[in-house]
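Here's a solo chain for you in structure tokens, the form predicted alone.
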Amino acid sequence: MKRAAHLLAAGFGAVVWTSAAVAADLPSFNHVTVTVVGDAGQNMEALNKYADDFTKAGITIKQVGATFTGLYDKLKTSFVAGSSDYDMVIFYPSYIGDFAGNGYLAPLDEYMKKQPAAIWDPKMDEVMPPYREIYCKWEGKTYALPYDGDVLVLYYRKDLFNNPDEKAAFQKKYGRELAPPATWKEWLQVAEFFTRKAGDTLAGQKLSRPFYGAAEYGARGFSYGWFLSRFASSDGIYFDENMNPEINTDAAVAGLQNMVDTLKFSPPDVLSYGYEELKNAFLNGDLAMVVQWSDVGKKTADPQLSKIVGKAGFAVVPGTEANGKVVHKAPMPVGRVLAVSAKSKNKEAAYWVAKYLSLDKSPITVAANWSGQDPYRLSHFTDTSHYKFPDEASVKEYVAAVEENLKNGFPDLNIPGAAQYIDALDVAVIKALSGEADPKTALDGVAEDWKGITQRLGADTQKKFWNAALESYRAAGLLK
């Protein structure tokens, strides 16, 4: 119970539960069919996994895929129609303000106190405050559960910071030891360090093919949260109190800058990167660290999906070093959550299965190499039993590392507009990276397009919803 007793400590939740204490019983529906939407692929393999369960209490499950990056328009299309053509709701917790706030979505309160307990209760006071807080609630009342605890963890290769010929040439160009880096200064170092090309020694081997320091997600999307990772530490924060933009500071602009410049030591198509190829390109041994979502850390031991089995460590997001201290700031971007739509005529019974996989199947979901979820019960944290890595060590490292970076997270924003603010900062970073425009010119951008979309949906109301947000944050533990 360490682990226990260090997350209790640290804020993280009052009651601990085991995976043993989370078996239910099935309730009986009567031939229901409920119809879930999300993010096509792993993350609702659960729902095959699981599906005899699921029989076994009368419901039949119809999945309705989005693309990654299309989720947001599948469903807003919908809502806004009035269908019902959907009953839960898969999405990324920054929608909330939006979905919520618009009234497309059941507040989830009175289902939640249904008896009996084993099969209605989704034990939110064991959830990790940044999920249950910021991605499950809205204006006081809950209205999804959490099913995906993202957070971004720095890779590395142990094996490669561990070569005594590696160290020692690191020692000699550098004055310092080789360790994974803690600032994003350190992070260009070890990145340029690992460079080589096809024929260069590395680690008492001749290389076939080029090896790269590093890489990141360089694809349209998402790769804002990789910016996000030097802003929120250089105690960046999206909006002062009253809605002005903080996107474009000259800390901004020198993180933004971090990223471009590791672009030298990265794959030539990097650009082109979302989360299988960077995912890939690690597991296929071809970059010396990462910084990826969590779940990644799963599959660094599977053989089937792994050439560097045994070979991955897990450490903190680099931060920005002010005053002699380094602070670690790591993005939770996307995440998942699940929800019931206003307009379901199965309510009861898409909560219900909100509810199963949420509580019930979490502690073997998020272990699970099939699947996208990672951890966010204390639960996840402290039995880890079905994790499955090469050793017992190397699970704690995981987990520990995971726990660690989430205890530093930096949400994404989640107000209404959520969808939009961030899109227009997505464009930025990768005009950025494209060299279409230089660090300064593509944040400075934002901030306009962050004061347009703030009139068009009212300045005043945006402003409230801003503070809201920000004292969820506190109350989770994130911002002081």
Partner chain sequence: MSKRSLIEIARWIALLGVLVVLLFPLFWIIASSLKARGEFFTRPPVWIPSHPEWSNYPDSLQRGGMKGLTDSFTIAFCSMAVSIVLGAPAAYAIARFQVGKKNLAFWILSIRMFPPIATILPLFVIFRFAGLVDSYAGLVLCYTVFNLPFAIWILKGFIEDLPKEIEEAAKVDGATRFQIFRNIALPLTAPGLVVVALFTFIFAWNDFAYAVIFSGSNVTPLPVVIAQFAGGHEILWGQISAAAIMAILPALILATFLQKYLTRGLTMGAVK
Given for the second form:
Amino acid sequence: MKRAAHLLAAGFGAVVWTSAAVAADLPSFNHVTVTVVGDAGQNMEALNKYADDFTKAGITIKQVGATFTGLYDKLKTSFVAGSSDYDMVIFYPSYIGDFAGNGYLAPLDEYMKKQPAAIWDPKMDEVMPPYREIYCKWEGKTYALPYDGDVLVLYYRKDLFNNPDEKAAFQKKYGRELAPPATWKEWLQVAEFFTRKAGDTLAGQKLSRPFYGAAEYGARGFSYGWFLSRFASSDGIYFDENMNPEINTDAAVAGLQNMVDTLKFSPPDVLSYGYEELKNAFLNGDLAMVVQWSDVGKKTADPQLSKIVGKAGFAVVPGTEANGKVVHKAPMPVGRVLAVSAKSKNKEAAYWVAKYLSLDKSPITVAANWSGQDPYRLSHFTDTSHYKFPDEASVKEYVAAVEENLKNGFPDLNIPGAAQYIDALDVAVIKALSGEADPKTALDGVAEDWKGITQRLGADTQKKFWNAALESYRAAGLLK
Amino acid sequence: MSKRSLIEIARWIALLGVLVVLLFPLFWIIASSLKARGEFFTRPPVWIPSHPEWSNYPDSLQRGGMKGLTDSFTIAFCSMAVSIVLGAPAAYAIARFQVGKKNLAFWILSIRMFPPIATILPLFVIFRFAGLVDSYAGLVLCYTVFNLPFAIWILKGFIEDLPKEIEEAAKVDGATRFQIFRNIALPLTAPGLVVVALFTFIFAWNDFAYAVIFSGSNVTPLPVVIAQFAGGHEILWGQISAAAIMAILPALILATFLQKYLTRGLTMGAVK
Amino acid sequence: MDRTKHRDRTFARFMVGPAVTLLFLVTIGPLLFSLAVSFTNLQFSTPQPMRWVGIDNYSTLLFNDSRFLSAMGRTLVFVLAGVVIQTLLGFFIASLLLKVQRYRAFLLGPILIPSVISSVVAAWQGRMIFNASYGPLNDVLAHIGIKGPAWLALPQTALVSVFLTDTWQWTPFLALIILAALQSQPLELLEAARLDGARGWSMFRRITLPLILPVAGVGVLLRGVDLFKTFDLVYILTQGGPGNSSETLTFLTYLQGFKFFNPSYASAMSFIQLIVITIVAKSYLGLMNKRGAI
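With the form predicted alone already on screen, would you show the form predicted in complex with its partner chain?
Entire complex below, previous chain first.
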């Protein structure tokens, strides 16, 4: 009966599959309009670039742009309102629990199995496990397809790190060789070493403006991700199995302190740095090192955007040393997935658009400079022909760094209510950075806030969600 | 030089200073709307762009600005019309017949004092059930709620200033109450209607709080479009500035050509 | 006669009917609804059933929610500072304009522009002007030897930037009101006071102030209420940050309602605000009344 209803629904959506009529990899819909919502700008650019293909498939795309920080509000508002305006939604996967858990998204398993596979199969087994398990699934079902594999990467100025004068000076001062920092302790030393005033000399050149060792994401929104890179590498995890916050452990406080200390070697307005400012500071050649999302690597190689073409090195995000072993963790804030709204009247077409972006066109998208998308499939790492770097070695280095960081990936909190938990953490991190509170007080405050949020949302259900999330972290191999 | 003319000079210098401070941001946004991409990130900043980049204007129109303009216009115009159609009779009744005594008038005024956020939330839940989220009707309704009290309050003041004699004469001639309102009182309140029309339009045109929450794929007023130009990866300053210039045009026209109505509208009739 | 009166009343009701009905439906209706919701735990984060929680939301807010309480304090300071500083500046501009007879109308237009443009535009301007590295403000300051702060990035200056933007936008409005009040000062009174030997401050306090209060009082009240409602500027300029150093009450309510999707909690918040606004406005009006101002 249910099956019949689905068939009926499919018929209603006016899908006609005529294998002979069109090229083998495009379906043929009968003038369906698919409304897509996402964060406006380069993350929706793919819809324009491949518009012809959608037209050929009989689909008209209608785009609705939200702002980067306003995307969640926009989507959630529409979901809560129960409207069926949006067919395909692009969102940050930390909201998968919220959206799937509240029944706003259509499960995709059924569409993924459709035949012919060349049209419908999104090849999920080829997706890197963290993205597949944590980004796309909720309580065992697939609700989303990956679109943007975000992981933080350490970028540094290869030219400066290899400069003989600088190397000698560093050796003299710190008694070890100058190299990309392996630990957060080393990060501070390197940052201190490279911070220079205007008029000082850097790699033999007299500086016309100040040069800084490093910078952090200081603006509201994603500052917490830069804290997580410290927190997670000291074996931190958001909660214990009973949902008691573990965000204010001594190691966590030390991690936040490290981030606060970095500001001494950062530009004075670093607290207003969001993605764009942080990226520009590095691409303008004002920073020796920066931790940033994986797409920045591609941008360092674009002469239109970058003054440091060919000078950027890519490495693993620094780690924390414990018992003689260094643990590295690279947070995975943001990222993007594609999902189909449960209320959509054109689910099948919406699913296919998602699948086409997530699989067929993805090698081009993730390698391009016009997009904000980053690699998430095995093939994006093995077939590097689309990347535009000045030399083959840079491509290899870039892809290897992203892959290595992903192995150490640390997921965003993705249970229902994530927006509230994360906001509380983000505010506290910034308070510590701005000196309004010391790291310990700030993080103790987060633990209190988190307890309150859990209480408000229902302790039992939250605990259940959290344990399911832990399960998915394990399935992705990110947690033992 | 006499003490008097020194004071005179000091006064003009002070006024000039005030003008510079008040108009500088406008200059900056006009200059910014003509800057090329790279000119937003230079130190020191570019004050006057070397080659005006006019393309920011068509570009911002094409990226949703056009829809923003037409949506904003539609909504502002409808809200203005509804506010006048409902507000004028109400104002007349309150002014001439003291309906509801002082309480009604004050209740109406107090609606304007509400923090919008106190009503946005329940309105949202109600709109959700009524299917008014992301619709023109929904936003028109929201704006009418804060425009209507304004319209009633201003028109009430204008009507109270009208001499009663003409209306009474018409009454003796056998005109009905509604005829008196429509044929005599309303035409005489024309300046009041102008004030109300201008300001209700501008209020709706300028709003952001309601727009950002109640808009969506169907309706995207200009202020919301401007906000969308600030993407996660790039803030399109040129396009934002160009759209902002278009967004302040109605207000500029108001301040330049209809200055004599400005005072009364801005002060909600407190200054005549 | 009675019949005419009766007819008058019917007619009047017919005339106000539609407007009052609409206002009632879209304000009182939602308000009652919101009041009811504020006594529940309604939230949209998890699929949990709604239940009544009595005054829990209110007691949490008033006794346990330091973020809310500090936003309340911050907002009250913001309103008070805004009203005082903008009124003083407005008075300054008005008294300059008062002495300029010939070009006054010509000057008034440009001066009033900020008050009629959208606050969204004002906010975007602010973001450019206050930008620490690329903005004109710090550039100008650098020329006179001052190292400008990172306006929007420091907890000490973020709210100040919001405040400056608001002041830029609304001082002209207050100037306009005060100018009108000053113009309505009867000259005989001023002359009489001068003959009595009143000068400077005492002249201002005894004559000018009582005369401008009734008109300016309304303007100040409107301004106070609008300052209390400040949302657009915070949303675009700082998003409440850094930390929550520029979180105003309305912005926090917005966060609770439309970012965290806790309508119950947000409703309780807006009711507390409504009560505070009413108390402050009432006591202000009472004060004005006592001075015979309104």
